[in-house]
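Consider the single chain below, provided in structure tokens and representing the form predicted alone.
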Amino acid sequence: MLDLIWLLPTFPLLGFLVLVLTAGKLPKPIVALIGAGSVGASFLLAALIAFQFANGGEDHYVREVWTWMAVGDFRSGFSFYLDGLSMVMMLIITGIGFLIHLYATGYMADDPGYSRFFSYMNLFVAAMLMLVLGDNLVLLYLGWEGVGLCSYLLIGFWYTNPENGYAARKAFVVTRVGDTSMAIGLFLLFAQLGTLNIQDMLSAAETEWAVGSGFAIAASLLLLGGAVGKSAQLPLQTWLPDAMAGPTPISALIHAATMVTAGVYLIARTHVLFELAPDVQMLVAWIGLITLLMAGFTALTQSDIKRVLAYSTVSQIGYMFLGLGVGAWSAAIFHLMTHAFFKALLFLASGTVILSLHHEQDIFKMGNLRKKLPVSFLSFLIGSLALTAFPFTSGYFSKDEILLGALALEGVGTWLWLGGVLGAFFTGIYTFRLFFLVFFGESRGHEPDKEVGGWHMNGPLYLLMVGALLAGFLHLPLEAVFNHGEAFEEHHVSALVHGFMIASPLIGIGVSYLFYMSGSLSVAGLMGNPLSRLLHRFWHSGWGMDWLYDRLFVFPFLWLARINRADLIDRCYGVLVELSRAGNELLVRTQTGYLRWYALSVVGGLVLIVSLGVLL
């Protein structure tokens, strides 16, 4: 079975062959049958695999298919690694992609480019699952670069609106930046150890450089410019909250089981290169803590339902940056697994209130729809508390390993955790006010005619609110990958701290309460600060961002292309051709057709070379 691992982003690879070859001509049961069950077909396969692998008593499987290129030295092949990390992640991306898929399948029943939306989903988790399986960077990177092709498509599948085409362009410009610095990474990498095999470059990473090597701390640096890029960090984190255009289930693959994700999985694989560069990987955590604050603050302010989803998923790849950070590395992909379960869970549930209230997204025109659309008010209820860490549900048990993993390092270590607990404060604040806002409180003008259901979203909604309460029981076999089971040792705090952690999000929770439900706190009374008013605004434009970019880059890059609207360069090389030509013309003069004049010039020419060869 484990010799079929190639299978796994093969099967979703021909579902987005078959579904472009035939341009939508398929009838959409069809197509439906194509695109989910694809990605089924691959999890089945998963599962199979996972359960060999995990009976087998190894810690690692390779499975080379052929050699992609072979250079000299070097060797590329298209060859799949399975350990303990690329288990967990294919499951991950099959399982909850497989729901997604299902859950679409219903979604966009009614569009025109249903099969075309397929086979951009299909190709997505295709290239996901090589990025995750590939046991050299090379592979990784193409796989790295098709997510990358994918989410511009997906964002932008809904292309005659401008604003969704700007919102796809965005993204891929953004994360270019972070892809570019990690090729480069990748360059310095081969050009010091002589290998992109993952395993074999780690080794050798390991016995060449010392703790503290200036390459080392290049190469670190560089990759984690591509993992900023690909999981909206900062200060690459920009073109997140705008992916939203894209449809809701597109939303939910992005940031649950596959591109958000990317960065964490990379600095995971190569963490042995962070350990390597430990000012690094204290930079990892520390943008990961800074980034988590930030999306907070902006969710706090945001009124578009999946836009709170998206800022509070930036939030929680900072968590999984801080547990990197720190060293949990375990911890950091507990965490990314059970985020996929609610943040899967959420946005599905936000794409059901959605469709059932004709494409309405703004939540301070929703209100009281607990009763009329009970299905997603679980759902909401169920991924909100795991979203906060309500004791015992999945987040709880992951973010309380990270935090605990902060507090467990020497130094700035009770700074780290503080900042997490706060941001895990907010984060009760936001998750509760949109489900307050949503499901409570008065109608604020659009009511929903039934719920848009059937056993084609409503089956993965029933089935992620379970995997939102119950996945953190789970245990990950990450021990072998990291060498250590840092993440699920026992950490011996007090029971203050324990129950500080505990009561952060539950006072958030509270606070959003009295704001949104009881009415015991005022917001308008609070926006009448003139400083509150400002920080509004501050916090809903994501901080000035894309303010600061706009100057910095992109219109002095618009100035340049006006003042070279008739394109100088092209100038410069108009000059060449006026040359050439006039060369020309003067050549096609000496073409006489008279005998003696070529005669002449041939015999000129011999004594002109000849006095040279004599004086010189």
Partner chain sequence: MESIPYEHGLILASILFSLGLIGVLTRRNIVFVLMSLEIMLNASGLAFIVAAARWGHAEGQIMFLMILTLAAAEVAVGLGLIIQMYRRFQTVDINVLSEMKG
Contents of the next structure:
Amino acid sequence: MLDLIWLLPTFPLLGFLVLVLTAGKLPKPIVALIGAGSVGASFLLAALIAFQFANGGEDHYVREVWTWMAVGDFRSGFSFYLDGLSMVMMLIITGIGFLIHLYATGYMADDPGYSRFFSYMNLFVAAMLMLVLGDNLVLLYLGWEGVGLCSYLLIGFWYTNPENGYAARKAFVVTRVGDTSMAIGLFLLFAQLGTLNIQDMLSAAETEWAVGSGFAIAASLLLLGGAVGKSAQLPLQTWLPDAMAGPTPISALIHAATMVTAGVYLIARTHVLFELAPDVQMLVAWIGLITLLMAGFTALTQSDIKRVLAYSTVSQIGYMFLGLGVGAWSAAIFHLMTHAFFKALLFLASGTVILSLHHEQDIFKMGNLRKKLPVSFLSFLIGSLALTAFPFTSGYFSKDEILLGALALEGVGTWLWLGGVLGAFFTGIYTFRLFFLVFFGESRGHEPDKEVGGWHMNGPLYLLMVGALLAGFLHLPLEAVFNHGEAFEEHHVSALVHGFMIASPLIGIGVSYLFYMSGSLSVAGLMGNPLSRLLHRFWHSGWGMDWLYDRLFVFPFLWLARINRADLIDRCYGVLVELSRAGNELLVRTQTGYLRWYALSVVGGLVLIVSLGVLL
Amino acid sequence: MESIPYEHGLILASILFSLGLIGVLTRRNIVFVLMSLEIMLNASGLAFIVAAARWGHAEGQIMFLMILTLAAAEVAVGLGLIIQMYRRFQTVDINVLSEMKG
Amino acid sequence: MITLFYLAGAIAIISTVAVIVQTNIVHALIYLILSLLAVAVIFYVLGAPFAAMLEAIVYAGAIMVLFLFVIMMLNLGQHTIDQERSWLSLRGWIAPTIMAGLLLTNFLYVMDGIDHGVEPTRVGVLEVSVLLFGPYVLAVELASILLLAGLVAAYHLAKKRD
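For comparison with the form predicted alone, would you give the structure of this protein in the form predicted together with its partner chain?
Full complex below, order starting with the chain above.
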């Protein structure tokens, strides 16, 4: 069974090829069957493989399929590496991916680009599986770029609107910055360690590089650059909120559950490098903390339902980075998994809301929807509880582990913990702000006729609800992956600390209740203050990051492009064009069309040549 | 036999060639153009015969035969073209055929 | 003999000039035949009787008859003579004459300094035929293919099609 692992990416890839080559000629039921079925087949196989692997008792399993390229000493192959980490990732990708595909068969039912949509989705799943299963960094990079491409294609899926195309280009270019950094990191690793096979590379790094050595710092920094680009962390986080331009299942699959967590996966996969560079690891923690706080503040002020969720995604990935930074590797991956469940749930539920309201996304135009949209209401309730780490939902366990991991760190750990708790407080506020605004209160404008649904849309929602509630009780087999460095002893923390961690999101929910439900605190009153208005505008724009990047990079580049448009070299080429055009006109004038003219020119040439021959 | 100035034969050929050339360049009637072309071909044949006589070889006459064949084929094709042209344009004026004007 | 050469040369030149200045196309054709026959005489004088015969038969005979046929087919009457006259303006002659004159000057310049006098050796049918069907047999084959191609092309081109 295990040796069939190569079939995992092959199924969706075949689906992609079939859908692309038939170019939308297939009827929709067959497209749905191929699109969702290929991922479903992958999931079944992944479950079987995972079952066998978990019972096999081995640490890892390698399957070499074929050699991709071999140049000198460098060999890179299509070979798959299965261990606890990649197993968890593969199950998340195929499992949640399948549910989202299933949901999308209903969500996209009226879209003319149905077949195109599923072909991109299948390609994405194939690339993502390649990313997590690859046993060398080249294969990982192939998947990494593949998912970036699919992300670009799917953000700009509704390409007739230029804004979507802009969002897609922005996502592509911003992540490209990170990818370039990562590529340089790969070059550095290969130049120094002579291999790109991940396990060989890690063990070589451990033996050759001292803790805190320059190469370790450089390599881990460069890889971190790739990770922050893909995972939308500071300073490359600006693309993710705009990426919500794509269809909602895309936001669920790519921009919440799987692709954006690739950065977390990369750091976890190469955690040995980060342990060799403690300063960089600390930087990861700080990036995570700052990102999660900034995104939390921004989410407070957003009015678009998907943008709120997008900023909460940035914030939750910030938690994962925090976990990675403090060395709580398993906790970060655990949070990755639980986040995949509840964020996919929230996005899909928001998709149902949006579709039921005929593509209305402004939460201030919704309200009192809990009766009209019962399934979405239940989904949002469970998803929001899990997101705010309500006790005994899945998010509670994973966030708890991360924060405890932070607390266990000497020195700055307390500050990181405090920041994380503060973030949880804000998570409570913004999540339930969304929840209360959409499902309670007065109806503001839109009245849905009925909730869109059907088994293929509601079924995934119910399954994800179960996952969001119960995934916290799962135990991930990650000990073998992170067996070194991670402290396994139980942290004995006081009940006070625990109580604090449980209380902070609940207080956040309470604050949200006071503002948006009971009305005892008023947003309008708060907005009376000019300072808070300023803060609101500042946070609403995502801390002015887009404004800053426009000033720093986009405008100078555009300015350079503009002054370069009429440059000297161009003008030289222009002269060439003018010359050839003038020559053309001159020659055209010689073409009179009269036979005698041609004969005369022939004779003229003859006379000239004969005269030259005679005289010289 | 008295000797004939070899040079004069060639001069005669040159004169005939030039006259044919003038005809080709001057006439607008395509039949005249074709006739002038025949004059030019014939003049070059004359030059070959003169050369053959100068060296006492038969090769010059063979070249003349080739030119003769060429002239016959050319006239056949050319006259066919003239007939076609007359059918289509009802004229023998070569200036009518100026569609290649750039 | 030499008198005959110059006489025939003069006739050839004069009748050729008449061809290119004629307005009546049938007259022009008859002048052309005269010119070709004069050249045939020159061939004979130069000791090439075979070529002279061919010139008279093929050129002055066959080819010119072909011309005559076409002229009759086109049925060009009196009005074409007037047309020819109007087409032949004096200005039209200047450039071609200068060109041809330049070319002729070149030829004459080149010929200056060639040795005088040629004793015409008679090269008869036998010698020509031996060469023609000896080393030059390939050229004969090629010439026949050319004639065949001309035949097919002429048939195809002159065919009436609508």
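Keep in mind that what you see is a predicted model, and the values were worked out from it rather than measured. Here the rigid core means the biggest group of C-alpha atoms that line up within 1.5 Å when the two forms are laid on top of each other. Positions refer to the first chain, counted from 1.
- Relative to the superposed core, T22 undergoes a C-alpha shift smaller than 2 Å between the two forms.
- With a cut-off of 2 Å and the rigid core superposed, A386 has a Cα displacement that falls short of the cut-off between the two forms.
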